[in-house]
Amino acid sequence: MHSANVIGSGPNGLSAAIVLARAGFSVRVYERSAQLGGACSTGEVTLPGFHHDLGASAFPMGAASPFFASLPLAEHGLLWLHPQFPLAHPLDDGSAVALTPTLAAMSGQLTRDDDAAWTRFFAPLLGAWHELVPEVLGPVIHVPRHPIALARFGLPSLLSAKALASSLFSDCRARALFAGCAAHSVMPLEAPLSSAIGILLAAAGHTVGWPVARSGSQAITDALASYLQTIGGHLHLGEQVESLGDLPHAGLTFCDTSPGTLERIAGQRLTPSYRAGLRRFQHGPGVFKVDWALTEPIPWTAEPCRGAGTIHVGGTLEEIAASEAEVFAGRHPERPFVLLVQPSVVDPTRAPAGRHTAWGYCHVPNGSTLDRTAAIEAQVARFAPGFQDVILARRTQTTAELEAWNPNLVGGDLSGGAMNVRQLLMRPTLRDYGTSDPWLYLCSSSTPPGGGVHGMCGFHAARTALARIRA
């Protein structure tokens, strides 16, 4: 009874394993790759000495995670590095608006009216930040411990990002800044609830920041794994699990996998109705990703972009909304919204002396095979003329290549499933972490609270299982 198998060594799988090991379970983690971490890992994929994050790279939710904060990860090598600005958003007039580490520092970047509106909207959320985060990173259905803080966040979150930005702000600068944050939702900006991620990420920028991990995202995975081993957990690398029957007997099994993989490897251990529910789970748009090795920093026209870790490349609210709408219609926009991270502006370990690394991706229809390199680089060069001249080497990945590398990224979907209203309430089914087998649990980003490197899916899955055992 007091043993558990965990399939997958992403942050959620490792988090579930840590919760179980702390509870006295003998825990074994199985990873198909020779490298831990899944989409939270780092490698030399362009040139020797250039260390690229293979998936996630900036970690507002990692810095905000209550579970990560409860662990001695700094003692196991994790060091958060904070750039001058969490993010910057360049505009066609040659300027940029930056999300600043404090709310007060926003003053002077926006129009007078929008500066006041930004402060009015975010100040109450920041004041209740430590109460709010456990609520929004918790299971969808739970009894709120801080209902007032949750209501302040939840009521405006019901609106679409486009409607909220248009109602709050009168000028293009504030609207664009919010739109870029909201586009992380991987939802049309006209869709209900698309504002929620924008609100959360902007508030995170003013509180915990959008840090990178020193030496790469692999440091997060390695710190989790190192701590797990100190409390008795065991890691098994290079072991592909094709069926639950491949594993040694254990009281509990946790899958840090996609719902499709869970159905395939669990097979007849699941009821037909539950398997049908897993098959109905929808995946969202994919991404086309480019990693760059650079001779020097990206030559952004706007100064704030040179000190920001993350850059939202897409112009105005209207342009970003149109780009994302094209993707959801199954098309490839001519000028895509590009999410770009340049970790070497704050972390010199990422590249040889004087050199730099960066990566960017744009959303594409799930399963797209189209090469978007030229479109992405044209968007960057729009705000950083001469960008192509500083590229030493690049590595590109289509949706199929991303999925081949990590089967959890179905069709290139980085979010663990479409973020629509139905799947916010049923992720992946009404059982959340549990399955029709009482000893089998799902703990990936396809469960609440969803995508992002925060470990909370694994934390809640393991806590759910322990509560049921003790009941």
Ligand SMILES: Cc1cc2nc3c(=O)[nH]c(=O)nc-3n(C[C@H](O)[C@H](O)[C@H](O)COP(=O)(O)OP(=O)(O)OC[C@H]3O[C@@H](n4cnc5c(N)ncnc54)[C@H](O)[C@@H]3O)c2cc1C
Given for the second form:
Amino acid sequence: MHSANVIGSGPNGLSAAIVLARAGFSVRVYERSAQLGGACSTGEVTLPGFHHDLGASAFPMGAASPFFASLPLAEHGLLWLHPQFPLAHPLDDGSAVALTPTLAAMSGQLTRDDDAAWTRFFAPLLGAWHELVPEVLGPVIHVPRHPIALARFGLPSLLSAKALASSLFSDCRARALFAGCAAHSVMPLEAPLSSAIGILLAAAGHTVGWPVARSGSQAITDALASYLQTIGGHLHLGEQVESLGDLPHAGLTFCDTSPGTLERIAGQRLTPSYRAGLRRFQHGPGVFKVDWALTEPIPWTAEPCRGAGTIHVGGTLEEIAASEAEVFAGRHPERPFVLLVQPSVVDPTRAPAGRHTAWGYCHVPNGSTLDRTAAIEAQVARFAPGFQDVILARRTQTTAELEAWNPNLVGGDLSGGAMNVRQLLMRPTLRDYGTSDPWLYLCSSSTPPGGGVHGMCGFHAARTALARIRA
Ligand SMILES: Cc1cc2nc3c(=O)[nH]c(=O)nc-3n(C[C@H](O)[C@H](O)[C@H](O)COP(=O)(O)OP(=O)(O)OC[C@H]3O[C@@H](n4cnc5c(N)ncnc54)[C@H](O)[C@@H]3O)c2cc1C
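The block above covers the form predicted on its own; next, return the form predicted together with the ligand.
Expanding to the full complex; the earlier chain stays at the top.
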């Protein structure tokens, strides 16, 4: 009874394993890859000495995670590095608006009215941040412990990002800044609830920041894994699980996998109706990703972009909304919204002395086979003329290449499943973490609260299982 198998060593698999090991379980983690961490890992994929984050690179949700905060990760090597600005958003007039580490520091970047509106909107949320985060980073349907904080966040979140930004702000700068944050939701910016992620990420910028991990995202994984081992967990690398029958007997099994993989490897252990529910789960758009080795920092025209960890490359709210809408209509926009992280502006360990690394991706229809390198680099060069001249080497990945690397990235979907209203409520089914087999759980980002490196899916999955055992 007191043993558990965890399939997959992404941040959620390791988090589930830690909760179980802390509860006294003997835990074994099985990872198909020779490298731990899933989409939270780092490798030299362009040139020797250039360390690229293979998936996640900027960590507002990692820094906000109440579960990560409860672990001694610093003792196991994790050091958050904060760039001068969490993010910057360049505009065609050569300027940029930066999300600043404090709300007060926003002053002077927006018009007077929008400055006041930004502060009026975010100040109450920041005041309630510590109550808000545990409410938001879990299942949508639950009894709130802090209903007022949740209502402050939840009511505006019902609106679309476009509607909220247009109702709060009158100028393009504040609207663009908010739209870039909301576009992380991988939802059309006209869709209800698409503002939720934007609100959360902007608020995180003003509280916990959007740090990178020193030496790369692998440091987060390695810290989780190292701590897990000190509390008795065992790691098995290079072991792809094809069937639950392949594993040694255990009281509990957790899958840090896609719902499709869960269905395949669990087979007849699941009821036909639960399997049908898993098959109804939908994946969202994919991404096309480029890793760059650079001779020098990206030559952004706007000064704030040079000190920011993350850059939202896409122009105005209208432009970002239109390009994301194209993707949801199954097309490839000519000028895609590009998410770019340049960790070496704050972390010199990422590249040989004086050199730099960055990655950028744009959304594409799920399963797209198109190479978007030229479109992505043209967008960056629009705000950083001469960008192509500083590229030493690049590695590109289509949706299929991403999925071949990590099968959880179905069709290139990095959120673990489409972020729509139905799948915010039922992720992947109404059972959330539980399955039709009382000893089998799903703990990946295909469960609440969804994508991002925060470990909260694994945390809640393991806690759910433990609560049921104790009941
Ligand atoms: C390109 C990209 C950029 C991203 N950027 C950010 C970012 O900047 N910030 C952020 O917070 N998030 C980001 N994300 C999202 C974040 O990385 C994921 O949401 C997070 O890693 C999900 O964690 P997970 O544990 O659910 O799954 P994963 O990290 O995908 O790990 C799942 C693991 O399970 C293993 N596995 C699957 N099937 C099997 C099997 N049958 N047998 C054995 N092992 C198996 C896989 O090999 C993998 O190691 C990004 C993702 C990608 C792909």
